[in-house]
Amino acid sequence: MQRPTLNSKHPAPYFLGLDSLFKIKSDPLNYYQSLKDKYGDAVRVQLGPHRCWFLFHPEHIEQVLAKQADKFIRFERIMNILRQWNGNSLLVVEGDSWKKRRRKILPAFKQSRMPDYARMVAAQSNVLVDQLEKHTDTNCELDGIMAQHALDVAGVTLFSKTFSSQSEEISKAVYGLSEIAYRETTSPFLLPTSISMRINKRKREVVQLMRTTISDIVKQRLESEGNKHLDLLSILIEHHEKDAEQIEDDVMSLLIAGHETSGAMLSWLFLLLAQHPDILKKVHNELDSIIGNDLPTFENIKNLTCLSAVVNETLRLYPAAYALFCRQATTDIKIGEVSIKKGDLVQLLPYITHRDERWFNNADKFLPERFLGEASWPQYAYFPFGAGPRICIGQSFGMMEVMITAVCVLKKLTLAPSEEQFISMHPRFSLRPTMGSKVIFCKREIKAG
């Protein structure tokens, strides 16, 4: 692996850095990938208050995700921010207060519970076809379409329905919160809450929708104990010892998480597949030969090797989590050169170091095939999820809940570029495509394998 380039010279900061802060607010990928094309692996810049070191090298990537990270916290802004409407769930805490709290929602992502989940996908999932099937030969905006249905999902999975006549309302707040989430943590100060403004009456409107909405399934899943479930909801309830509070934050987190990166996945998925005619074609030939007139199951989708590299590729290239959490050093650290004082921030860029020519060639192809074999990468020059003690918990759940609804999809469907097609990124709290890109759904023959 190639050793990380350094440089001595960093951004000048202007207006205290507040200039770097509106760039990022403003044009953040291309911003990122300035900095790294000027000054190396390792940028500090100064953003208001704070010095934050951008580390692009897997070398350093391991060092802050895996053999160092108990000498970071996340960013305490962003986390109080995100804690308006997540409360002290999984997603927030830290320290011993987070592996405790890991510790009793990993039950609910075992192996031994993806079956049942993937069963639930699987029907979904073809509640889309069926949508999907009523609409072919016409432009379909994506993101919209998987937006609901990954919020559909999270829903059956989560407490075993739909959210039916809300779903919509669900949709735009999930929306919302993502939007506010990315302004709020890109500004140098924040007006209190409390005061009316239009931006903050919609806080208030969706934060108050999302609670209320949750509180309510909670109350009754809890009142009603006589009912089994094979759901997220049943498994929080029980290792959080019925305490509604502590399983209201966890299931928001998983909600909002759920739908804005599964719903992104698959949305790119799908955007590439219409672009690339011939990758398409092979799938749809392991599908007929591997699933044929079968359901996907948790099993047999293990069997899909071309649609795996196809959903990893896509993940390389558009990773929904394009930039981690930033993180925060607790102590003074050396990690390679680089000394980050206590108090420095630190960020990683999944986007941007996953499309670095030293580690993948022809890094801003489409190239599926390049995970059909052996890495020829380093370890952390991929890391779409995260890496280390906070890897994303439910890693194995979005990969099996894109891969079943791919498979249900593509089974009856093709795909055709729409003339109003583009592949344009709106990159916010995650990376989604822009309202506005399309693809043609086709009917086509079912062969049996």
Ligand code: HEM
The other form holds:
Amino acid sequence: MQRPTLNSKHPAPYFLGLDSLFKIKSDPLNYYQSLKDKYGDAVRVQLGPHRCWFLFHPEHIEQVLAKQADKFIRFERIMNILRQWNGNSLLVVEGDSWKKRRRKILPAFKQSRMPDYARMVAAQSNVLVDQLEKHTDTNCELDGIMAQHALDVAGVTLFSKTFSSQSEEISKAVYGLSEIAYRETTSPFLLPTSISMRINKRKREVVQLMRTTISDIVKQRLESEGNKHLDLLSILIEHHEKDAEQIEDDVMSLLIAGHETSGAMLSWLFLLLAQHPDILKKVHNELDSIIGNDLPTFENIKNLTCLSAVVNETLRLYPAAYALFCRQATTDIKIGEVSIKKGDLVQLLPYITHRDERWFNNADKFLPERFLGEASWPQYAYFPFGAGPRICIGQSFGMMEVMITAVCVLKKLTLAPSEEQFISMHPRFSLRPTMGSKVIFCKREIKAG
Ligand code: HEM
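Swap state to the form predicted together with the ligand from the form predicted on its own:
Complete assembly follows, chain above in first position.
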């Protein structure tokens, strides 16, 4: 592996580092890329009152996420913002509380649970297909549809029901929260009172809507006789010993962490396939010969090597978690040659490292075949689900959800490019396509293999 390129020069702070915060707020992806292009693999930037390191090299990423993970916590300011709606959930807790929490939630994501979840995802994906079939041959706005589908999937797998009539409202609410939270985390100033009052009012309404909905579902289940469901909630109830507050916090964070990311991933997947008809054809051929008229299951999707490569490549180019949660060093620490001081922030960016030509040839091109053989890149050059102890707990679930949804949709439909189709990114808490990114779904003949 090529050694990290280190530069003794770092960007000079202007206006007490507020200039960098404004750049992150207005055009984060280009700003991060320009830091790496100008200053190399480890860049020190003043962000308001904080000194922040942007680390782009796989060796450094491994140190922060795995080898020296215990020397970092997630940056308190961002966690406090997330706490407003996630409560003290797995996402935000640290140390022993995090360990205990993770142990209690892990059984819900055991491999042996996946076949049941896969059946639920397939049933919900067929509802999506019915909906898409009613709108074939016309421009289809992807982001909203996929976000709602992912929310319905989260609903059925978490607590065996969709939000039905509230589905659109809740998916818009989560979108709104993500916007507000992003604004709060990147805002150096308190906003003028009139604006902040309006935003706070909206935030309170959205958090209230979500918490009441979830709290009602959890209460009903706790009061009902027996616990005979196959969903995630039944496992959380068992392992949280019926502690309603903990259960609600974790349901909320699984709902938010799970549905925004997988919704975004599905949107990118269909957008990319619509732009690459040759690759779409290969995926269709594979589905016809391996799945045919069968339902996709947790077992048979493992044979879909072409689709799986397409999904992995989508995650490389458009990682929903384009920036990991910012970390803060709890002690002075050496990361390779880089000396990080206690209190410094560290930011890792899958979006930038995934597009580094040193690890991926033609890094900006959509080339799923790179995932067909042995990986030719260093392990920590590709980390769409994070790594180390705090790796995404829903990784297998998320991959299964995206694969099953894609199979159900592509078995019945094909994609045609929309004249209005464009790929434009909307980086907020997750990397979603801009509202208005469109494709056209068309009916197709199924050829059983
Ligand atoms: C499908 C696309 C998904 C992507 C790209 C994704 C990505 C990530 C990443 C990168 C992290 C680590 C963040 C960091 O270290 O800063 C993470 C953590 C997490 N993810 Fe996911 N995720 C996905 C799906 C899901 C699903 C489906 C669920 C739950 C149903 C989920 C629940 C979580 C939780 C609870 C954490 C925090 C784990 C901890 O701190 O111990 N994710 N995810």
